[in-house]
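What follows is a single chain, given as C-alpha cells, in the form predicted alone.
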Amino acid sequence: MAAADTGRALERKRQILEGAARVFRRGGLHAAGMREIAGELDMHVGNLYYYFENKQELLAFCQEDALAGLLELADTVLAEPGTAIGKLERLIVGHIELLNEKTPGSLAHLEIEALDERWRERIQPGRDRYERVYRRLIRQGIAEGTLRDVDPHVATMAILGALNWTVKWFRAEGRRSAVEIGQEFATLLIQGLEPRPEGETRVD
C-alpha cells in the first residue's frame, strides 16, 4: 500500500508539516530545502522522500490540506442556519483559527504560484469554490439590507487577503489566540461592508 492511503502515512504527513512550517517561518518558504527539512525533524532525506517526491509535491500538500479544511469549515458554515452577516462572522474567524492553529505549513497557503501548472490546475478549482462562498455570503448581505451594495469580488479578495497574511505575523505564543485575532477581524471587516450611518460621505 502507497504512503499516501494509510492514516498512518496522513498523520505522519502532518508531523513533517509541522517541522516544514518552522523551517519556512526561519528562512523563507523559497529557500527551504528537503535536506532542511529532513534536518529539523531529524530524519533520514530519504525517509523524508518516502512521504514526498519532492519539495512541489510537498508545497502542493500544504495546500491541498488547508484547502480541504476551509472547504469542509464553508459546507458547515452555510449548513448553519442564520443571516449573511453571522455566517460570515464564523467563516472568518473559524479560517484564521485553521490556518494558525489548527493546519502545520499553512504558511505555504499563501504560495499557489510558488507552485508548477500541474498542481496549480489541480489546486485551483477548490480555492474558486471556496471564494465563491464569500461572494455568495456578500451578496446575501447585500440582498437583507445589511451590507452595502459592493462589489462582491472586491470585497471577497480584501477578506481573503487579510486573512491569509495572518499566517505571516501570528505567533502560538502571543498574548492573543488566533480565535481571539478572528473575532476582532471579523468585527472590522465586516463594519467596512455594512451601510454607512445617514449623511455620511466616502472619500473618493
The other form holds:
2 protein chains.
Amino acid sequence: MAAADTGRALERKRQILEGAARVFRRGGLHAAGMREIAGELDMHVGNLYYYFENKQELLAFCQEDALAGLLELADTVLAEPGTAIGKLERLIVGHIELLNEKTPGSLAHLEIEALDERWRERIQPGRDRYERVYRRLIRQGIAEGTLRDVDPHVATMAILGALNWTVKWFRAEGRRSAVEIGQEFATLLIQGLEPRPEGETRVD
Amino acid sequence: MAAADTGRALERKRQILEGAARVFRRGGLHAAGMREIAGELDMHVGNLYYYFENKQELLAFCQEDALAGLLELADTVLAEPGTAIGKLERLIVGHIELLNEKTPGSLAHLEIEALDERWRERIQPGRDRYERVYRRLIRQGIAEGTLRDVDPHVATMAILGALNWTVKWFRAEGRRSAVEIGQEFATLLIQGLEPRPEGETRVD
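Having seen the form predicted alone, could you now give me the structure of the form predicted in complex with another copy of the chain?
Starting with the chain above, the whole complex follows.
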C-alpha cells in the first residue's frame, strides 16, 4: 500500500480521505460505503477502487496515515532536548493538532477493531510503540521527581483517551484552535500527574 | 422500546447484550451482524429478532441502557451532600465502573454516529444532560475556588474522553478493578483542574 505510493498518489489518497471524513462524520465509519464516499467526491466509484481496493483498505490507510504522523511527532519530540514534562506537553499539543487539523481520516484512528485481523496486525505494532513513548516519558518524570508515582500504563491510557476523544467533538469552525485545546489539555493532564505539594491533602 | 419492556424482557435483553458485547470486542460494532450475535448466544436468529427488530435497535438499546445508568448515577451524586470536587470524584469512579463492569453493550456508547438520525435524536438529549452535569460541577468548583478558572466545556470533554476510552482497553481479567482505575483517574483529572499553589510556576 502506502510504501508503493508515489507522492502524487499519496496526495490523491489524502484528498479522498477528506471526502471520506465528511461521510464518516455524518454517519459513522461504517454506514458509509465506497459508493457514498465516491459520491461525496463527485468521483466515479470505479476510480475510487483504483486507489483503494475496498473499504477495509481505505480505513487501514486512514489509520496508517494518522499513526505515521503520530510516530513522526514522537520521534521529533524524543530527539529534542528537554524534560519529560516538556516532552509530554509537546506530544499532547501535537497529537491534538495532528488528529484534528492535519489528518482527515482520523476518526478511523479510534477504531482499530473495525479492521480485519490482517490489517490490525500491520497497524497494532505502531500503536504499541506510540503508547510506549508515553509510558517511558512518565517513568522518566517519576524518576526525575517531577511526576507522582503513578501507574505509567493507566496514566498513558487516561491521556490518550482524552486526546483521541477530541476527534469526536472538535470542530474546525469552533471558537478555539486545536493548538489552544491542546495547551489546555496539556496543563490539565500534566498538572494531574505532578507531585502534590508536601503536606497538602485534598479536602472533599 | 425499553418503556414497554417488562422486567423479564429487559433482563433478557441485557443478557443478549453480553453476547453482543463479546462479538463487538472481537470485530468492532459493525462487522457483527444479527446472525453472528445470535450464534454467539446459541440462539436462533428469529428469536433475536423478537427482542430487537434490527441491529440499529440493538445498538440504540446499548446506548439507552448505558446512558440510563449514567444519568441515574448523576442524579444520585447531585442529590448527595458534598463539594463539587467530591461529586466529580464520585461521578468519575462511578462512570468507569458502570461502563466497564455493569453495562455489557457500553462499546456502543462510544459511537452515537453509528445510529440513524431517528435513534440519535432520541439519545442525544440524555448525553447532553449528562455533559451539563460535569460543566455545572466544574463551574461550581471554580466559584468555590477549589478549581482553576478553566473552560468548563473543554475540561468536561477531557474528562469524558478519558473515561469513555476505558471501554477500549479495560479488561475485567486485568490486574486492577474498574473502581481502582476510576480512583486513579479521579485523582489525576481533579488534581489537573485544581488551582496551582500560589507563586508556583512550572519549569519545563
